[in-house]
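Next up: just one chain, as structure tokens, the form predicted alone.
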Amino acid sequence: MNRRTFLKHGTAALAAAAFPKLARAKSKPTIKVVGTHVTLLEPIRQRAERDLGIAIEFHPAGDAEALLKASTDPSSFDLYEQWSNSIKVLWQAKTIQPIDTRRLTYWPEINNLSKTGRISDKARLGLGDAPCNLLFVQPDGTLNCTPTEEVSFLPYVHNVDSFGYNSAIVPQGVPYATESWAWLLDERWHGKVAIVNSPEIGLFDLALAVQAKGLMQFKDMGNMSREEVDALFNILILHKRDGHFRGVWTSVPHSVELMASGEVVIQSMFSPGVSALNGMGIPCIYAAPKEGYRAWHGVMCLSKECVGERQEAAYAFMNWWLSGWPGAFIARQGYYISNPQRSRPFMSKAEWDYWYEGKPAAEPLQGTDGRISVEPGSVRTGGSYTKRFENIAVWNTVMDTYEYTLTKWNEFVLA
């Protein structure tokens, strides 16, 4: 088989090969899946549809709203796409069900990021909620590091992220070097400031902010007391009270919003956002902070409610997931795979180069949408794919003072 006639039917084969009894179904099944905007694009339902030949529904939303949907009504979804913070409330509310690593066909490829918390010896593991100590499920039920044959989630989408700038206005700086997250905070851009609307990911923009403008420390960033919380948030709402922040943003294409119109030119973004900027001309810049990263790992779980052929079909999405072509096709909004070297074949030597080495651009490279987001000669903010995850300073977490939080990030958020 050569590689124009494996690009065309290798996902279809293998799906087949792997899931006899779909290929032999007189009906298709169908499959629902809950998520938000980042991993529930059009082109990947459409795609999976094809090489699978199943019917499958996305309801993308908001996080929180995916969330609060998938922990209270596990009938309202199969699979749930969003991101390892999420996994402790929904574990927690058991709407979903152990996922067996013997019916994932490449468990073995993936890589040592989202199975010990470190892509290299000499990476920091990250504060908070690595995504191997929510991994593995125990014989009692328990999540941690320890290996097993189930698994809470399949690791698969990952990325870190920071803040974007609009470097036609914020002085462009120097990534590991003066990119801080303390510019967030700086007087200069006061009322041009947007933040993510999530307690748990918002939250941790704004904590590596506040300490790297020096106005408090913490004991530990990943866990912190109710104090702590306090603390944050009396700076916090300070300064929205005094205008700084124009707002919160709660999807996407929102933030791309913010900045495209001049409302804002600082906020935090995630690597999407960032690609679509850049395709609209508008020079957008995704900082490398000196003080590492906040960094997320996508999980997909699967419903309790989800049994029978509907099971089945979930498990081919699964696999479909790691099988090649969506790695690369997401590649190019930014984001990782578990398995990269999968995907590799999907891509020019030109994507993979700029988008998992490092390197500078050798041509053009399309985003997801088609657009020009990447010139030739330009570098990845942050290098390889390896330096960027070696470079993490906490992860999406929920922590113990969590329902604490969501008081106190409704506070900030209505002040």
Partner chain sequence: MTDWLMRTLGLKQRISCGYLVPGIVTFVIALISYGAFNRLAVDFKQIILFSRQSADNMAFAAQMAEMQRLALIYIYEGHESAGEQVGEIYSTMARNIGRSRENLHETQAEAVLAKAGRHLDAYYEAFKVVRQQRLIQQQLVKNEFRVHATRAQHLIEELTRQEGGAKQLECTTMLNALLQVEKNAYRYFDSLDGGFIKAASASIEETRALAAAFGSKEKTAELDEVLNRYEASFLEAVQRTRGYLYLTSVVMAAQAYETIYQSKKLSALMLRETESIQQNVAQHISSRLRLMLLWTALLLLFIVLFSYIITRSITIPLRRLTDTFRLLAAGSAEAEIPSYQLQDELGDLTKAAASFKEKNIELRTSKKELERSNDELEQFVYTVSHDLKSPIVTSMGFIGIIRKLAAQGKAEQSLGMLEKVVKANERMSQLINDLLELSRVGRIDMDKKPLDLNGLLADFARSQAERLKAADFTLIIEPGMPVLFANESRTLQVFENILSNALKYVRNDKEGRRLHISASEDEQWHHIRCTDNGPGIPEEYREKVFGLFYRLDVNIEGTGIGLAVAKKIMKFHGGDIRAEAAPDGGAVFHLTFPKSADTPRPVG
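Could I see the form predicted in complex with its partner chain next, after the form predicted alone?
Lone chain follows.
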């Protein structure tokens, strides 16, 4: 079986082998998946329905809306797809149930990044809530990094974020050497800096910038005290009042619009925004800061009220996500999967080399929309998957001072 025939017939065989109960099921269960636009994509839904023989409803929503829904109404979803920083909220709200790793077909293949927080021995753990700290359900109902057979979420999609800059205006730096979060506070870009409008994300971009600039030090950036939050926002609000920040962006298209219009030359960015700007001919570089990335990890959680046949279907869907094709699909958007080797056969060598190995693209690479997103010779900033995740400064985190940071964020945004 060559790769082409494998791609054509292999996935059906895989599905039949991986999901035998569902293959035999007479009824056709329906599962509701609440989450974000990052993973709730129509091609994925259709493919999963075809492979699994179940009905799947996707309910994409904004981060806050989805989290509120999941944290207050467990009947509103069977599966919840979002970021690891929502786990604390959901677990505390008791709207999700532990996932039995013995029912996860590919659990043994999930790499150490998710299980231990380190992708390699020399990797930095990263501040804040590394996914493994939220992963394993302990006998006392708490979550930490000690392995057990139950987990709070299925680790799957993840990536690192940093800031993007318009190299037509901001001099191009050297990844991991000169590129620094401090650039966000560089006076040269006064009035042309934007931050993602999310306290559990943008706050860390700003904290990394303030620390890199030498304006303050944190005892633990991943879990700031109220005093540290006050000190940080005092600095930020002064900058904001001084007109240093253009503002905050509320969506990827908004971030693209800000840089495309020239209102912003450097800002927090997500990978699709950088790709979009490059597609528009704007030389936006996704920095590899020497202080390390801000990392995020996608989580798939099982509703407390998901039982019986729907639970079977939900487990099948979770297993399907790690079965190869979905990982290859989201790789073309720049995201990684927790068991990448399973996705490798579903990617061309050029795709694998570019997306995972950090090598120059040997050929034009298509995105998930079928259009060329990577020109030959292009190299992914930050290098390989391993290299990028060896340099994690902080994970997106909901800190204990979450509510307080919200009020301070309000001050900052309106300053």
